[in-house]
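Next up: a single chain in structure tokens, the form predicted alone.
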Amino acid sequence: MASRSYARSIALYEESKRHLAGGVSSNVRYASAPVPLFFERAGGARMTDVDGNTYIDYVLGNGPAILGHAPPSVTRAVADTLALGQTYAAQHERELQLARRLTGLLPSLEVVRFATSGTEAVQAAMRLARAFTGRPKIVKFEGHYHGWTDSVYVSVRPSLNEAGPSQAPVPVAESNGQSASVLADLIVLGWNDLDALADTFARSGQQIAGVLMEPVLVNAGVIPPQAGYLQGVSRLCREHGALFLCDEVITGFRLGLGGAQALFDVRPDITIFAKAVAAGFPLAVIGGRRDVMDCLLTGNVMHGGTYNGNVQSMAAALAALDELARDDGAVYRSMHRQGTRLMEGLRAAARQHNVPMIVQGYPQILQTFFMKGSPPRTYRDVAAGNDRDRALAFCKALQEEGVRVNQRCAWFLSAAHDDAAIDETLAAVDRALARL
């Protein structure tokens, strides 16, 4: 295949960066090939670049799109409000809507708030955390991502040479400018090890407010955790009165109407949802116990927010929930066996071309490793293990034939990714993996 063109788009990115802070929005979106991309628009499973270049998108928005771009029925709905008005700084029935629509899905979710972005629900998870328990500091896990601000921006993707010993880590700020007075808030483990969780307990229980992962390790590589690991978290932290928090931002409504805690049968204290919620429209959703959440009302916990509940992200959360639970769940089933389908797809052309791949995750969202040995089970694993540099070859080859994936090799499954979808990534990758 003929190399593509970029050139508008590496124009563009020249001009941006006179106007915009380095020429993007996100620092995440440096991560393209040439230059950062531009794009023109997206619908169903395909993008356009403003080069004429189209593509199977396995971003997604970084996980959004669980219906594709621009899905009809979510559009329309939000179409329907916006002669309406935006945000009313005041309730409104979508809202109550819903949030009951919310509880009623989700056991452990007894009543919710709204929020615009799951970096700012983390920080009131945490905030709720610490004031119900009157404890200052949080359990978070190497390799988890809960947002950029300074006080979870902790051990994301620290190098080994920094992180210290695996039985006793040491918190490692992620940016310039942190302030290092959030690490004494922090106690950071490894993921995985319900030993080590126990341990700390042992030693610092009475210090600790929370524990706060993903309860799939999305961030470092859709890692699965171990048997019993999520029931065994959630009991330690009712045997030493903290909160168990877990950030459903990617899985939620992602692996099934129930989440991830659904799949596991766990339930959290406290949940963060965004992302998939409202099928590409701005919300987050942070819910839970209610002697826990009222502390909002009764407990003088300041939570707010311009945006909160806007009629445009309601409007898109309501139909959103209509096409996920329509049919039975038609939706994951058609996921199930589309992604089903390429990560097997994934493993035999690395096999016919002798590429040592691991392909892990689920349906929904997955993850290619160029490693040997067994699928990693922590963030330490893909460190040492995984190959980087053949990574992002990789993820250029498949963009030079059509393929978008992230630079991490994740992979996001919507709806819309059909039949010829697959056969189309299945052959590009065919092709891809003959460039390595």
Ligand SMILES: Cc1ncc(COP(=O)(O)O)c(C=O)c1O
Given for the second form:
Amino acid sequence: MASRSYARSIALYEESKRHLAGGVSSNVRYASAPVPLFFERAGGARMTDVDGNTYIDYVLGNGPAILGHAPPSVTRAVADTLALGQTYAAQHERELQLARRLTGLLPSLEVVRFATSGTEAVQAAMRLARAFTGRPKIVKFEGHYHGWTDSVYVSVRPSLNEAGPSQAPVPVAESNGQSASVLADLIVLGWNDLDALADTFARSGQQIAGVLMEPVLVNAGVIPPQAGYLQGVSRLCREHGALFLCDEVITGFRLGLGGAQALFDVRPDITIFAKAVAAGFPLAVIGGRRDVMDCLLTGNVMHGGTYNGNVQSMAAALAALDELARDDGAVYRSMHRQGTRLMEGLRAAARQHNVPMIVQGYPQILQTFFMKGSPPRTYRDVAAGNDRDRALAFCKALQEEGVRVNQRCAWFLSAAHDDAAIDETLAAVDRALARL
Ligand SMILES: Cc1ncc(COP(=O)(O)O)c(C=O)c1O
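Given the form predicted alone above, what does the protein look like in the form predicted together with this ligand?
Let's see the whole complex now, leading with the same chain.
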């Protein structure tokens, strides 16, 4: 099959580099080939680029578009509010409605605060944990991404040369220009290893304010928690007076209305949500125990933000939650059915083409690893075993065949991925594997 043309994207990217730093608005977007592509429109499960190429999209804005792109009930609800203004620097009733809705949905959310991005919401959660406990250190895990701030953009994708021994990882700053002093306030551990966390608490428990994690590790490739692991983490935190900080920026409202915490039956002290909660509009939520969250009022803990609680994000989230809850979870049943078909189809195609591929995760967010042996349980398993070049080649081949996945080969599903989209995708997978 002839290659697609990206001529207009290439021309626009060259022009962008003259005016926009690096030609992009987020470093994550550099990775796209042959250049960061320019898109003209997105609707449902499909996108069209400026060269007229169409794609079935499994990037979904890196997770938010859980109802597909431009979901009519959400865009209508937002449009209905546009003439009311955007941001008041004051309270309004939609904030209250959304807060009431969220605290009614998740037992761990006694109270919530709104923010705009996951990055800043994580920052607020870490600050709250330190203020509430009076302790300095946060435990974070290798491979887990919690935004790009100095304070936590650490050991997200460390090279195995730099990362130190697996039983005593060395915190690795991920960006030039990051303050080196933040490393002293973090303890980095391997994930899915309860003994390592128990040992750390035994040694340094009095220093630990909170344990921060993605409850399902998505940012290193989708890896579920081992049976009992999250409960064990929660128990250790309780025993040692530290807070369990659960980053559900990806898993929240994606694995189900109750997120990972409902699926695995745990009750974090503080949870951070973003992405799917407002179906594509900018919104993050920090929520949890009232005594902890009350530090914002009584404990002199600062949390601000000009756009927090803006009218359109509130309207979007209220409409998105209506849609996600409709017909007793029809959206989740549909994602489950289509995602399961996709996972099974990917496995069958890999077998047929004799490609060593592990398909792991959940129907709503799944991963294709190019590796042999057992399914990975930690970041290091992926770093050591996954053939990144092959994954990238698969991603490029899929793009040529009209299927868009991210460079790490994580696949996000949406309510808009229907039978036709999955059938077309599996046909494209077959052709893409033949190309490899
Ligand atoms: C688990 C997790 N936490 C936090 C963030 C940061 O969120 P944002 O990009 O909205 O700042 C991300 C972003 O991908 C994420 O995946």
